[in-house]
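Shown here is one chain on its own, the form predicted alone, set out as structure tokens.
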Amino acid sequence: MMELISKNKCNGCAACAMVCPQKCIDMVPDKMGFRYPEIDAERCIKCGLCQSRCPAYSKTVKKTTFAPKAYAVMGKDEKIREKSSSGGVFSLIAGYVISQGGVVFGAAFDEACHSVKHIAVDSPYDLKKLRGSKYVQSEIGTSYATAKSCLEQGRKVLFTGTPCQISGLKAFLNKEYDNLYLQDIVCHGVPSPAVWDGYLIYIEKRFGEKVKYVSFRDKTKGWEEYLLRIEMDNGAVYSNDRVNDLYMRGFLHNCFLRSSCFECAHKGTERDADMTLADFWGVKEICPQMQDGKGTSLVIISSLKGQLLLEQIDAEIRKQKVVLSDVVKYNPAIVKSADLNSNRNKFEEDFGKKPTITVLKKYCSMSKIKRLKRKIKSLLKHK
């Protein structure tokens, strides 16, 4: 039986499972909901494909002379931008690909909003399923194989995901396609699917209703002061900011990220993707003319293909070229892995033994001192 990458380095991209000719590798969730490969020893023929294609085992070096470029971008369609996490760039690029008869792959909630999976859409109407940030690791499923089938049919494919998922797709395909466009994100780290599921169960019990809609980046109070908004079947709404919501606090303080996120092999300004999207933090300092409080996207172009794709939506956007090194100062997640929270392992030890909300309160609550300081700061600000 082949030996797979250690658990603390495996990012769950599923390339090994997808390339296995015997289909003897299953992606099995652990107690935190993170999926890891397990090999059926009786069926394994020791071909070595799972090792040779694993991005964590042998990260390929992208051969290109293209110098990465960075832009501040915002879509001109205010309705699209309002529903997007930042500047609405993804929706416009995805819409262009679909208009060309193409297919777009990305992360979407299931009907109950309790889990996130990669799906394919090829109609403008269904793009709403992929729009907006999902702060839960998505299950790749069979999306790599579906994308390959679409590519071989000659259809344009836009595949979006975390940097490790993009590397996983490239490892699975093992060849270049002129009709493939790769778009990743600046990733803070991927949070536990089981923690999210447990948190929603708590919210549903609290309201006595099932969840019908989730927005991790609701802009009711503006782009910079975004809210987690959860709507129930009966119209009731839970809404809280990233400082006070326990799930968002835990995510942003790295309490339940995947282990590999603390030593991410996919950081840097040179990417496997053709294009990288992110919130443009620091836009007020770098190019204030592109800040109106409604959301500005950072777009990093890493290939000629990515540059040409961005040009296809030029008429629908405002953009300003910026210096990439300046951008990194305000968004270090571009080049730096998440810092290991000292309570990360304790959180995992307790998780599953106690209700999710109990564990979140124990490890993710704001201290009384911090809460007091925040209240004083808020009062001084509004004097």
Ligand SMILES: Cc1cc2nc3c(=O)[nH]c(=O)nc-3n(C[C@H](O)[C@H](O)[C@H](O)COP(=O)(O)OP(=O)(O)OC[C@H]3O[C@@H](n4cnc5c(N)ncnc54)[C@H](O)[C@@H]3O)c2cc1C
Given for the second form:
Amino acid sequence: MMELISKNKCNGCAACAMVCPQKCIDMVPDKMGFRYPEIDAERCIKCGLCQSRCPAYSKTVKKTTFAPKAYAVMGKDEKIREKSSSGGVFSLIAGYVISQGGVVFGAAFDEACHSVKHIAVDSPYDLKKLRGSKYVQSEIGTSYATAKSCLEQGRKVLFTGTPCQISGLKAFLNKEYDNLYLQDIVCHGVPSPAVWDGYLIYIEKRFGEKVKYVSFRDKTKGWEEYLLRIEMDNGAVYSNDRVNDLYMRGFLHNCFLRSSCFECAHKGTERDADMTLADFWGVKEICPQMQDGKGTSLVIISSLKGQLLLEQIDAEIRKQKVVLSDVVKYNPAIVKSADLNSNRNKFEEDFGKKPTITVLKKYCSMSKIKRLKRKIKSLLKHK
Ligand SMILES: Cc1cc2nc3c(=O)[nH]c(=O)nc-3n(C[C@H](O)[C@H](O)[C@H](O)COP(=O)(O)OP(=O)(O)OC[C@H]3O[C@@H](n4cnc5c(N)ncnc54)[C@H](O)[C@@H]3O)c2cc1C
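Here we have the form predicted alone; I need the corresponding form predicted together with the named molecule.
Below: every chain and molecule of the assembly, starting with the one above.
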């Protein structure tokens, strides 16, 4: 039987399962809900495609002379920007591709908001499903194969996702397409689907209602002070900031990220994607005129295709060119993997044995000293 990449290096892109001519590789969730390939030894013909196409085994070397460029960008449509994580660039680019008869792939919640999966969208109305960051690893499903069939029909395809999903798609396709546009995000790391599911079950029990809408980046208190907002079927709302919400604390303190995120093979300013989107942290310091508290995107362009795509939405945005190396100082996730939390493995050990909320409280709560320090700081600020 073929040997696949080790668990701590596998990012779950599923390229191996999609290229397998025998269809004998399944992506099976572990107890944290992260999917890993499992080979059916009886059906495996040892062709080696799963290994040779795995982007974690061999990182594709981009043959290009294009020097990456960076921009601060704000979409002019305030309603779209309000619902987007940063400056709303994704929706504008996606809207352009759809207006050309194209298809857009990206991460969407299921109806109950308990899981996140890649879907294809080709109507402006459905774009809202892909809008906004979902801080849960998105299941790639059969989206690479669907994208390939759209490409071969000659339709424009915009495929969006984490850098590892973009590399997975490239590995699966193994060929360049003029009608394919790739857009990734700067990625802190992807959190556990099972922890998110368990957390929502807890929230639903607390409210006695089903969840109907989630925003990880609610801007009621501004873009930088974003909130996790969960709306229930009866109109009740749970809202908390990233410092006090246990799920957001655990995510940002790296308590339940996928193991491969701690040694991400896709960091750097040279990307497989044509365009990279991120929050423009540091905008106040680098170009204060592009900061209004409602969200500014950082856009990194890595190819001529990406440049031409950005030009298509010129009339719908405000943009300013910036120096990429300046931006990296304020957004280290561009080049650096998440630091391993010393409790990450203990969290996984406990998870599933006790209710999710108990494990979150144990490993993700703020210490009493930190809480006291924050209280004093806030009192002094408001004196
Ligand atoms: C898990 C995760 C971690 C991130 N970490 C950082 C970070 O450390 N620093 C930083 O500057 N920016 C980070 N971002 C990116 C940032 O939050 C915004 O997505 C980005 O600024 C684009 O914003 P927008 O306003 O243009 O569009 P939005 O409408 O907010 O973004 C939509 C785009 O995000 C994609 N997307 C949403 N959720 C997922 C998911 N679970 N998996 C794959 N793709 C997804 C959609 O497919 C679509 O392409 C992260 C995003 C995610 C999902």
